[in-house]
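Only one chain is shown below, in structure tokens, and it's the form predicted on its own.
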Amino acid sequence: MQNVIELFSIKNKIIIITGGAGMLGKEYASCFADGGARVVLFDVVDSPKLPKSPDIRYVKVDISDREAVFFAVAEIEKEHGRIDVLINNAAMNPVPGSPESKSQFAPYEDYPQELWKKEIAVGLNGMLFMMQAVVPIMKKQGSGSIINISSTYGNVGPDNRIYDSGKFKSVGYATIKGAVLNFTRAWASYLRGTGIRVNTLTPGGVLAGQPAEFVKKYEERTILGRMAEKHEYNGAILFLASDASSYMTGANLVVDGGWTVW
């Protein structure tokens, strides 16, 4: 039986992480590479603010570009010779009341069809690419371990009271985050017997400058009264990612302060 710090080892892993020039996709980098892994991001911003790590890179992709995904992950697998996690984090998902949430926040029946199609571009083209390039990769080795991430909004209906009158969550991201459920539910059945682990983390919302009122309305949502910091979810990225969630694939772990409890 492993001991406790085996069974939560990540240690010379090599990782992959969407939407890695993120908030959160830093902070998972951060917590992996603490804990001995390689980590590789990728996203598409130019110069990107990363955490201090010689064992964390960068690479500019677009996940939306199949030939891209497919290119970069094979230089992937060159350098390193095998690919262990893969967490598709990418989203298109900006801060309530930042400039760049003002079209994704309109009312639905003025939602713009070109919006539309790039958040699925991202949230799911992007996904589905990802898992055609590294599953091979996993599939020789016979082992790996791919997190899905949602959204609260992937489990229940966009709470619209909580932002600015006139303003919607995006149903774009609403729609995406729900099909992520079932998209790895699919890939976990169809992986059955490759030593491929595929599970969905949901995390809630965390605190990144938001505007104060919204902060307090969404608080009150929650059971803890509170959102979550920016590390409280590395505890489980940690979890699916490391040989302590081995039983596990084709769930979905809900780390949300109990939002969705009520």
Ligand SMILES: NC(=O)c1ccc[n+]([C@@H]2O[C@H](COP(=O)([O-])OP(=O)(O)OC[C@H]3O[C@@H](n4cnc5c(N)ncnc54)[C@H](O)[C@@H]3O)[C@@H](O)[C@H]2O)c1
Given for the second form:
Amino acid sequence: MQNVIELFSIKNKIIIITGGAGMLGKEYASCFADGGARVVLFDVVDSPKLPKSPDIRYVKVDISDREAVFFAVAEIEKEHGRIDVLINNAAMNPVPGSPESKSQFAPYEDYPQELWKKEIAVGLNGMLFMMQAVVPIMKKQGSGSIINISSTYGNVGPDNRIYDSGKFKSVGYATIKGAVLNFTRAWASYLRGTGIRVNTLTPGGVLAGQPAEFVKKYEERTILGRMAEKHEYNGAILFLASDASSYMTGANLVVDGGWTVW
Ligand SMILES: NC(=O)c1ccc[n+]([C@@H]2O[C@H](COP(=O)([O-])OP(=O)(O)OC[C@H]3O[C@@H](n4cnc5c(N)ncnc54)[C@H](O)[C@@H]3O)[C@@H](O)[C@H]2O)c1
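Can you switch from the form predicted on its own and show the form predicted in complex with the named molecule instead?
Starting with the chain above, the whole complex follows.
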């Protein structure tokens, strides 16, 4: 039997994280670099502030651009010869109160078509292109772990009572995050017999400077009575990326403080 520390080992693994310059992407990157992996972050930000580590590298890639995705992934294969883990983490997820969140929280009848298209382009098209570029490499090596990031609102409908009156959690966001669950199952099924596992991680809301009123209402909706700290998904992501989850594919790991329990 494998030693318990080895079971969770990601040492020397090559890991791509999309949306890697964002709040949670950076957390995952630090966690993996600590564990001895080499991490490549894909994002659209110009000069991101990233954790300082020789094992974390940044590549500017718009994942909604299929050609750009294939080019960037091929470069990584050239450099490292393999890709062990892919984390499809990029999405549009503005913090309540930010300027972009205004149109994201529009009544559904008025939901802007451009925003809808953009959300789908990043959250679904981007995820598809990443799979199409990375899976052939994983097939050649006969192994790989792919983690697609959903959200509480991919598992249940948004509770609009926790937002300011007249604000409604993006129908685009809820649609995409729900689709991620079956996107994962479809790919897991398709990749039967290849050694590649595909799972969803469902994080709950992270405390990140939201208005106090919102935080209070959010807290009341969870069993644990609080929002998550941004590091609290590191254990789950490590589990899914490593051999510790070797008998798991097509599944959804829910880490939401108990939001969906009642
Ligand atoms: N923060 C939360 O409370 C929370 C809760 C549940 C689920 N999630 C999910 O976790 C993931 C990460 O969330 P986060 O809070 O770190 O969000 P974030 O907004 O900080 O990070 C998302 C990143 O994706 C990048 N991105 C957007 N469009 C892109 C594109 N076309 N190509 C490449 N990168 C692109 C953004 O630039 C950003 O850096 C998201 O999928 C989000 O839906 C977050």
